[in-house]
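To begin, one chain is listed below as structure tokens, in the form predicted alone.
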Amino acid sequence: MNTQPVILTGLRANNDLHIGNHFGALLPLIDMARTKSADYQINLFVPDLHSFTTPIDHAELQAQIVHNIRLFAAAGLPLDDPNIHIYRQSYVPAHSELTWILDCFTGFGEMSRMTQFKDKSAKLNEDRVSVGLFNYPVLMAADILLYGASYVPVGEDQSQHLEFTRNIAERLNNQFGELFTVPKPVKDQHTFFGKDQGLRIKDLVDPTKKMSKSDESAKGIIFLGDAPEEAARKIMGATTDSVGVVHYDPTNQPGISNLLTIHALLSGETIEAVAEHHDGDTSYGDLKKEVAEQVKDFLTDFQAKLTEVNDAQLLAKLEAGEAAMNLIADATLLRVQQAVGLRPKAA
């Protein structure tokens, strides 16, 4: 098996992806995989077990999982790179079994202090707050520790979970010997991957908040599956302001600044160049029309690429990744099982 250091990150398992996800997550992840695969084993897993820690439509889950993997392929994820492994979490049973073992060495208080659990559970009826949502960081720890991953790109909302992963790994290592590779601390992760300061697309209706799939009306979101004409209409209906002059000023002109951001991301130009080009324009309508055409062209091109994804090649890539990852994960799990007394130790 590959002895290179491991980078591990997850591909979304469900929910529609929008253009904010495309530029903020898909493209950076694909770029990372492409640029680092020569020196690192890249594990890109689909966290399908994570996908229903909060209520979902289970009848749609399987189709969503496959669709979202296809979106990554359409966005340029190389399927022919042998050092990039794609696999579905639930197709590697060791994830679930190691989670249970780690559960038994995890304190209730530790999980109770997790900020993301507090935030997500506050939005749900108490009866709908699942043990899975509470337990999510332990499963995330298993995802990482099974493969000896040193590098895991994490945002601010996942930093606490990574620190827990480090703590539980060190706890078991101290008790049972060197079972796990301890992932690098958050500071080192940010140094390795770069602290992302990229442009972020905001909601078209309320440009003071990020574009998010949780917006039930969807009027402020451009999904990758939107009809290009419908997406253009959303741009034309975007909230602006009464200033009457185009400036890139996210604080005082968030709607106009959001349109300039979308313009920059779709054109590949810097925000500075786009802002300078349009600075002082007095027609918001002309700016909207220009961005609307860009969005139409982008979605038309992306959706054409989606139809060209080779499903047989994609399935073969998944199956190969899952076969390879089961070998690695099972070896780690056996080592842990032997340490805690669930399996006899090798003579």
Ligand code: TRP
Contents of the next structure:
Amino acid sequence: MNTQPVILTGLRANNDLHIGNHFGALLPLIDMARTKSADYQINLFVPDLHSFTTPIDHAELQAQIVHNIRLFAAAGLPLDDPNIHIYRQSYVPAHSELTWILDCFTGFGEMSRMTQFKDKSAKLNEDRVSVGLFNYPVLMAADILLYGASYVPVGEDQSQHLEFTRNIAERLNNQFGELFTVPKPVKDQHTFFGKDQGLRIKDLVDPTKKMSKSDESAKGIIFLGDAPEEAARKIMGATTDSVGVVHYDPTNQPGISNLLTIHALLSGETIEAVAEHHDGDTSYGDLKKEVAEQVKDFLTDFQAKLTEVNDAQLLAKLEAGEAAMNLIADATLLRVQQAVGLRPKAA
Ligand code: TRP
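Right, the form predicted alone is done; let's see the coordinates for the form predicted in complex with this ligand.
Once more the chain from above appears, this time first in line as the rest of the complex follows.
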């Protein structure tokens, strides 16, 4: 039985990952896993059951799941660390079973107030708003509570779901005794993980918005799978301004500042160093060429690493993770089933 505190998070299943995700999410997560795995059990899973709470193309899903796990491996996620468990949610059936039980202790009103549900459902025709989308936070609570996770690194958009997880855990603990480990509150999570995730990459076409896959046009986004030449063209086409002089000034020169940010992230230099080096330059074209070249090299290198990912090793890692997680998850589920009267109490 593992007594180390658990850190747990979901790795996106089915969106195309881009360089904003790479520097803002993948690398920080991989770094966290590497530095904390000596003292914590690290659970990284693919929330595949969450991936069609809004409509998707199901013909693509299986390939996307595998592809995204390969991207994590190419970005440096260690596959040989026994304290880092990687698994697919749907391979651990207890997630679904616990969700049903938690559903029956969850208020319709409380789910209706979830901001993400309101935002996402507002974008869909009413008949496409699924009960699964409504229910999304309950499945997420099950993901966390099955493993007694204390630390859950999630973005701002997920903190309400984490609060809900704490509430439902406390609700059942109050009614049935100590069933669940209650995850730490959001502010403790920030202290633990460090709130600032560093530099943020913006959309190339509209540099006032962050680079985000939900954009209709892919012109402003550099995907990790983009052909290097095509990505270079996207940089050359990036929106700039009419100031005509390079300054790092995100408010007045968001496009140029974004190029400097990408430059800094790709070269591993600080934004200050890069900004100082280019400050006062009068050719936007030269800056773009330099960044385009860097992006091309970065993608060429990353895609070479991707082809080197050993699929057999990856699958073995997933299967080992899933076997280990089924044992832990089933033990939690049994305690809950006993508490609610679905199974006889242990003698
Ligand atoms: N909802 C999370 C996201 O969109 C993914 C996720 C699903 C998750 N279950 C989780 C994250 C449990 C942390 C813990 O990013």
